Structure formats: C-alpha cells, structure tokens
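A lone chain, given as structure tokens: the form predicted alone.
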Amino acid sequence: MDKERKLIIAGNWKCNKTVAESLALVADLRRELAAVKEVDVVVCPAFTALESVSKAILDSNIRLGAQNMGDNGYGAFTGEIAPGMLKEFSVGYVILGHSERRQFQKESDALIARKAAAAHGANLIPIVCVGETLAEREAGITNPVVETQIKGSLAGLSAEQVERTVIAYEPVWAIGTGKTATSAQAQEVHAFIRGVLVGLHGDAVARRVRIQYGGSVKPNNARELMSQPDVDGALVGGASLEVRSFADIVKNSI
C-alpha cells in the first residue's frame, strides 16, 4: 500500500496478560512478523511486563509501548510511573488519554497535554486518544468535541512535537463493542483532525502526522479502514491479544 506516512499499528493489551503470557503471545508475534517492513509494530504490555517484553523483543522489528505514565518526574508521587522508568526499559511509545482513563480516573485534555509534554521531553512518542461517544456522535457533535480534545490535549506542544505525536481516534461506542465505524466514517474523522492540524501547525506538520483508527479492528476491516487516505494505522484492543488475530491485522493492513 503506498501511503505516504509510514503505517503504525500498536496493541493495547490493556489490563491482561501476566508476564509469562506477555512473554508467549510477544515470542510467537516475533515469529509470525519478522518479515514485516512497511509497518511499525509496537506492543502496549501491562507495566508489570514491561521489563520481560522489552528483552525479548531486542533485535526485532517489534517496539515496545507503555499504556500511561504520569505527568511529573520523579518524585513524592504515589503510584505514578515517571517518564524515565519507562526510558529504563527501551520504552518508544506511550498511550496517553485513552477513552477508559478519560471515562473512569476523569482525566481532562489539560493532564493530557502535560503529560504529552513529558513523554516529549523524555524522548518518548506520545500516541494520543480522542473519540466521541455514542451519545455525541447521535446528537451530531463528533467533530467539535473530537476538536476540543486535539487542541486540548496537544496544548502547549511545539510544531515539531506535534509532527511526532501519534494520534489516535477511537469512537468510544466502537471499542469492545463489536462494533466498528465504517471505513467511510473513520475517513471522514480523520480527515477532519488533519484540517485541526493544519489549522493548528499548518500543512506541512499536519500531513506528517499519523493518525491511527481504534475501535474494534479486526483482521476482515482492517485493509479496507487502512486504505483510507487519512487512516494511518490501527491502536488495537482486545484482537492484540491473540497472536493470529493481531498478525492478521498488520499483514492485512500492508
């Protein structure tokens, strides 16, 4: 497929896997992609894998991501992972304000923003997730609220920055629902957040930025959702965590 930025597909294996099953599924994703070129794969473990994955993917073409970090350093911060732990662990990637943490620990655009100024500053690329729910994509607001959330959360960042930050759109009533946006929908979103960026950082950042589609992607839409211009690749759930199901994807998506 020729795509002008480089497709990237990540799995997000949320809060599953213990660190021998993290171990399996990544020994047999290394088997099953080692031909793989013309995408970026990366895997999203739980922290507590994070130091297991990132050994046995060493020589491989798979990268490591993490599911959160906080938004400070170091420091008197109970339960917050810094920047630089993850740095530790040959850590590339780092999901930021997926749909579950802005729905259930509250956070806002603003945290989100700082903590994509973070991952920044410590060298790492931020994958950053905004998506409509049911109810707002019903009442036809899909497009402001998906562009209160770029700009809200990208707040702060330089051009540069930007040009290197992942983003992901994931419609919150596709995500384990079964239920997936058409290729035409995905499309029409994430042309939409190109014309937010440009409107940001102008065209020439905006056309470098990938924008990965999430929403129960699965091996039979994946080549169709890829095919769209704007569609840069896939932040994948609960099919990540199969190795036939999320090998399937990143070849079907080439």
Ligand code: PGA
Given for the second form:
Amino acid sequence: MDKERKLIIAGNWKCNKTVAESLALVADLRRELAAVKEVDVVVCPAFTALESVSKAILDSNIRLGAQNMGDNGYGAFTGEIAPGMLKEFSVGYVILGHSERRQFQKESDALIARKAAAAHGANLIPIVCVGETLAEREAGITNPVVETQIKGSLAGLSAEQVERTVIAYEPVWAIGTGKTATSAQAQEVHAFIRGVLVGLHGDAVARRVRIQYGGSVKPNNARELMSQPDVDGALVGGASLEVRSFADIVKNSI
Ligand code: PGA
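For comparison with the form predicted alone, would you give the structure of this protein in the form predicted in complex with ligand PGA?
Up next: the whole complex, starting with the chain shown before.
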C-alpha cells in the first residue's frame, strides 16, 4: 500500500500477560514479522514485562512501547514510573491518555499534555489517544469533543514535538466491543484531526503527523481501514494478544 506516511501499528496488551506469556508472544511475533519493513511495529506490554521483552526484541524490527508514564521525573511520586526508567529498557513509545485511563483514572487533557511534554523531553514518542463516547457521537458532538482533546492534550508542545507525536483516534464505543468504525467514519474524523493540527501548527507539520485508528481492529478490517488517506496505522488491543491476529493485521495492512 502506497502511503504518504509510514504506517505504525502498535499492540496495546493492556493489563494482560505474565512475563513468560509476554516472552512467548514476542518470540512468535519476531518470527512472523521478521521480513516486515514497510510498517513500524510496536508492542506495549505491562511495565513488569518491559525488561524481558526489551531483551527479546534486540536486533529485530519490533519496537517497544509502554502503556503509561508519570508526568514528573524521579522523586517522591509513589507508584509512578519516570520517563528515564522507561529509557533504561530502550522503550521508544509511550501510550498516553488512553480512554481507559481517562475514564478509570480520571486523566485530564492537561495531565496528558504534561506527560506528552515529559515524554518528548526524554526522547520518547508519545501515542496520544483521543476519541468520543457513544453518547457524544449520538449527540452529534464528535468533532468538538475530539478537537478539545487534541488541543488540550498537545498544549504547550512545540511544532517539532507535535510532528513527532503519534495520535490514536479511538472512538470509545469501538474499543473492545467488536464494533469498528466504518472506514468512512474513521477517515472523516482523521481528516478532521489533521485539520485541527493544520490550525495549530500549519500544513507541513500536520502532514507529517501519524494518526492511528483504534477500536476493534481485526485482520479482516485492517486493510480497508489502512487504505484511507488519513489513517496511518492502528492501535490494537484484543487482537494484539495473539500472534496470528496481530501478525495478520500487520501483513494485511501492507
Ligand atoms: P481493542 O482495543 O482493539 O480491543 O478494541 C483498542 C485499544 O483500546 O487500544
């Protein structure tokens, strides 16, 4: 597939898998995806498996991501993980503001913006998640909701930092529900997000930002979603927990 931006497909393993299970999955993925060069492939295990997975993907084309991070550095922040701790394990990406954290941990756009700045400060690429709930979509306010999230979560970042940020559009009603946005629905919001980025930092920057779609991405809908001009990859939850489905999503997207 000829795309303006290189696709980035990330597996968000959420709160799943022991270290042994993580190692088994990543060994299989390494084998299955060894020949893939066209797509940036990222796996995001739990914190407890980062060190082991980091060693297991050495010299491979698979990159490592974390699922969250604190907004401060080292210090008296009980229970937090500092950006520097992630760097120790060669983590390259960090998912920020996932809707589950917005919902269960009450993460705000302002907090996510501070985390995104901290990530860039440590040379980590943030994957900043946005997306509307079912009630918001039905009320016809998807665009203003997403616009507020984008502007708030990227507040204070420089144009250069925004350019290197990955955005994940994940409609909350499509996450883990088996309901995928149609490719047309996804494209419409992705194009809208790119328009918001144009307003913030101009056309050249907006054209370089990769916008992933997330929400029940499966092998049988990946190609259609990835073929949309403003869909630059996927953030995959459930289907990333199993080698066959994640490898097929990657392969079907090429
Ligand atoms: P899902 O999750 O693929 O299981 O819908 C996506 C996500 O939450 O990132």
